[in-house]
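There is one chain below, alone, in C-alpha cells, taken in the form predicted on its own.
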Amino acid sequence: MTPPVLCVIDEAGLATVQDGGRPSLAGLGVPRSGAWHRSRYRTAAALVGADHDQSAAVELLAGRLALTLRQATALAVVGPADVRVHGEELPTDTALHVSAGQHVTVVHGGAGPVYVTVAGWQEPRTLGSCSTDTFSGIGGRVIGHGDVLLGWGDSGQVGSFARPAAATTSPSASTLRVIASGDADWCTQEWAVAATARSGTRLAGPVREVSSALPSRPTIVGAVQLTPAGEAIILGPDGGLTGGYATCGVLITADLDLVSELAVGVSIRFVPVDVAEASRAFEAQGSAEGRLVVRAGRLGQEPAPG
C-alpha cells in the first residue's frame, strides 16, 4: 500500500477545511458553503494536480498555520501570505515540493482568504463535500493544534508555476456590481464594512426605513439585504437560505470573490448592471480562470527540476 500523506498541525489561526461546496442542495435547506474565494481555491487545487471542486484545502482567514510533513509531497499556498519551509522564505501561487520532516509556516498577511493544498490529502465528506459550514455546522472541521491531514495517493510530482497578474475588467474591491431589484437608490450611497464573516458581510450606511413585516423568502450567495436598522448584508457561502429582510439585489457572480477581500472600515459602492453585462463578466472570468487552472494543472504533473 502507498504510504499515507501525513501532515501534523502545530499551530492554526482562523482556519477551516473547504472545497467546492454543496451547490445543488439549496432545495433541501443546505447552504452552498465551500471556498469563500473560489478563484484562489481552484488555483491552489490545480497547482497540486487535484480536482478543483472536490479536493480539500485549508482556508486561512487570519493568523498563522504551521504544519510538519511526515512524507514528501506537493504543497501550494495561494493568497496573501508569508510562506516558509524550514525557515526559508518561498513564494505563494507556486507549486512546491516539500520533503519529509520539513516544517511549513504560512502567515496570513493581506486581503481575503489564503488557501493551502496538499497533494494526496483526503477528508470525510458530508452530502458530497468536506466543506465546513461555519453557520449551520454541517460537515468539515475547524483546524486546530494537533489535527492531522491524512490521505493516500499520488504525492505529487510538481513543477513551479508563478501566477501572472490577471487581466480583468472587474472593478476594484471598493465597487461591487449588482443586479438591483425595484428601487435602486440604495446603490448610490456609500457603505462602510462593519463586520465580515463567511455567513455574511455587514455594511453600515445612512439610516433607511425598511419594512420589518416582509415574508421569509429564498436567498442565495451574494444576495444584498436591507435590515430595519438601516444596514445592508451581503450573504456569504455559509449564509442562510431564507430570510425576512428585504432583498434589494444580487451581486454578479464575477464579483463574489471580491467580497471576501473586504476589510472592516473599507468604504464601498454598488454599481447597478443588467443581466447581459453580468453574463459577459462571468464568461470573461471563466475564460481567464480556465486558462490559469489548465496551466497550473499541467505543471503540477511535470517532474520537479534538477
Given for the second form:
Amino acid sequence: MTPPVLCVIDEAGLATVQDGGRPSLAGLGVPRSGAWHRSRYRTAAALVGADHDQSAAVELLAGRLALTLRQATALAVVGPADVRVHGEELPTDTALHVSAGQHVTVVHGGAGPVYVTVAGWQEPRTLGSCSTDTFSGIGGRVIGHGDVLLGWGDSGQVGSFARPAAATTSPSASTLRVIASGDADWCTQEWAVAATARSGTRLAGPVREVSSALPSRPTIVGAVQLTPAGEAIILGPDGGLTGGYATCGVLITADLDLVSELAVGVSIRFVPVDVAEASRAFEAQGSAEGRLVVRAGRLGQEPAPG
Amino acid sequence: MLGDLVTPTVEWLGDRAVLVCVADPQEREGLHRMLAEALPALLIRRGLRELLVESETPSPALRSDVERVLEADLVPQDVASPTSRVVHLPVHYDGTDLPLVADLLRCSTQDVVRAHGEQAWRVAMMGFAPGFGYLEPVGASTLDWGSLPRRESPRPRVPRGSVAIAAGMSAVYPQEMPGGWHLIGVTAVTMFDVLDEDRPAVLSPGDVVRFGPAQEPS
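Same protein, different state: after the form predicted on its own, show the form predicted together with its partner chain.
What follows is the whole complex; the chain from before opens it.
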C-alpha cells in the first residue's frame, strides 16, 4: 500500500535524500554513500524516533528548504539553520510538532550539512538504502520543487537535547587528525580548500613529486590522496573504492564529519596521531551520541515547543 | 619450499583498516580465504596486489589480529581453490581503439580479437564504479597484455557496456562514465542492476570471465 503524502516540497536548495548508506557492498564496487555528517544525521533521526542508519533524512548542503505539511507529525532540524514554522522562529536540535497545512522553512546558514527528518516518512530503498550516491547515480533522489515525501505522520515524537560537551572537544575543522602512511612531512604544510563535494574534497598545496602511474589500489573514505598536479583529495562517502594516486594518510574516523564542514578557501593542517589516540577520540564521540539518543525517546504527552 | 615464504606486510590504512600486501594473485586468493575464515566479522576487499581488511569502527588490535592469522600457518599452498564461477560475456568486437591496439601490440585486429576471446580472465578486484571488475589474465596468453599502456588522456564519456583493455587488464564499463582504457568492443550484458537485490553485479571477486564474439543477429 502506497503511503499518503506527508508533505510537499515548495522549494529546495542543494538537497538529497540520505541515510546510513550501503556499507556492506564495497566488495561489488558500490561506495558507502549516506549522510556526510554522521553525527548530525543520527541526531536528527533519533529526535523523531527513527531507527538511525535506516531512516531517511533530507541532507541540505546549501540554500533553503521549504515544505508544507499535509498531515500532523513531528519534524527535526539538525545543523546550522534558521527554522521557521508558519513564520515563527523555532530551535534546531529538537523535535517540533507540526500540523497539517503548516509551512516550514529551513535556511542553511553555517558550516556543513543540515539534516531534516520527518516522523513517519517512508522512502523507497535501493540496495538496502535510500541514500543518493551523487557520483555513481545509485539510489535516492535529489529533492526539488513539487516533490512529495510519503508516509503516515506520527506527532507523538517529542525529544530534545542540549548539544553534548564531548562533541565540541574535537579540534576545529581547520585541523584534521590523520593516520599517516609512510613519512608525514606533507602533514606540516598548509592546505587551502579548493572544492568540496560528497565524492571528495580538493585541497591546493605546493606541487610535489608524486608518481602519476601507480596501479589502482583499494581505498577507503577519509583517505588523503596526492595528485601529480599538487592537489590533495580527501575521499568522501560517494568517492570511489579504488584509487590510482598515492595515499599519504587517512583521516581518523572521529574527524570524518569535520570534512563536511570545510568551506572553500579555508586553510587546514593535518595532525598525525596514532591508532590508540584515534580510537580514544572515537570512543569519546560515541559516548556523547549515546547520551543524546537516551534523551530523544518518545515522551508522548509533552507539549510542542513554542 | 617453506623457506621461500615470507609473511606479507600489514600496514595501517586509517584507524579501522589495514592493507595486506601480497606477492602475487595466488597468494592473495589464498590469504583472502584464510582471513575470511579466521576473522568473519571483518569486511575484506581485494586489490591487485593487496587485501584491504576493514572493521566497522576504529580497532587498535586490528593489525595484530591480522598479523596473527598470517603468521599462524604462513600461506597454505595446498588449499584447494574452490571452483571459480565462470561468467561468459558475448562481445561485438567493433571498438574504436581496436586498430590502435593492434598497432601497439604489433599484430592484426583479428589477432587481438582472437587472443582476447581465448584468454581466461579473473576478477582481481571491484571498484572505480559499481559492478566494474578489474580483470587479470590467468594462464597462458598469446599477446603481451602488460605492454599496452592506458590512453594518454582519458575519454570524458565511455559508453555503457564497452569492453576495454589497458595496463595488463581487461574490463567492462557497467555504465557511461569517464575512462582511460582502450575500447575494443561492446557487450549487451547488463553488468550492474540496482533492482536485483540478491545479485546486483554480474561479476564478483574471484570469478573467471570468458569473452567471445557475439552471434551476429540473423
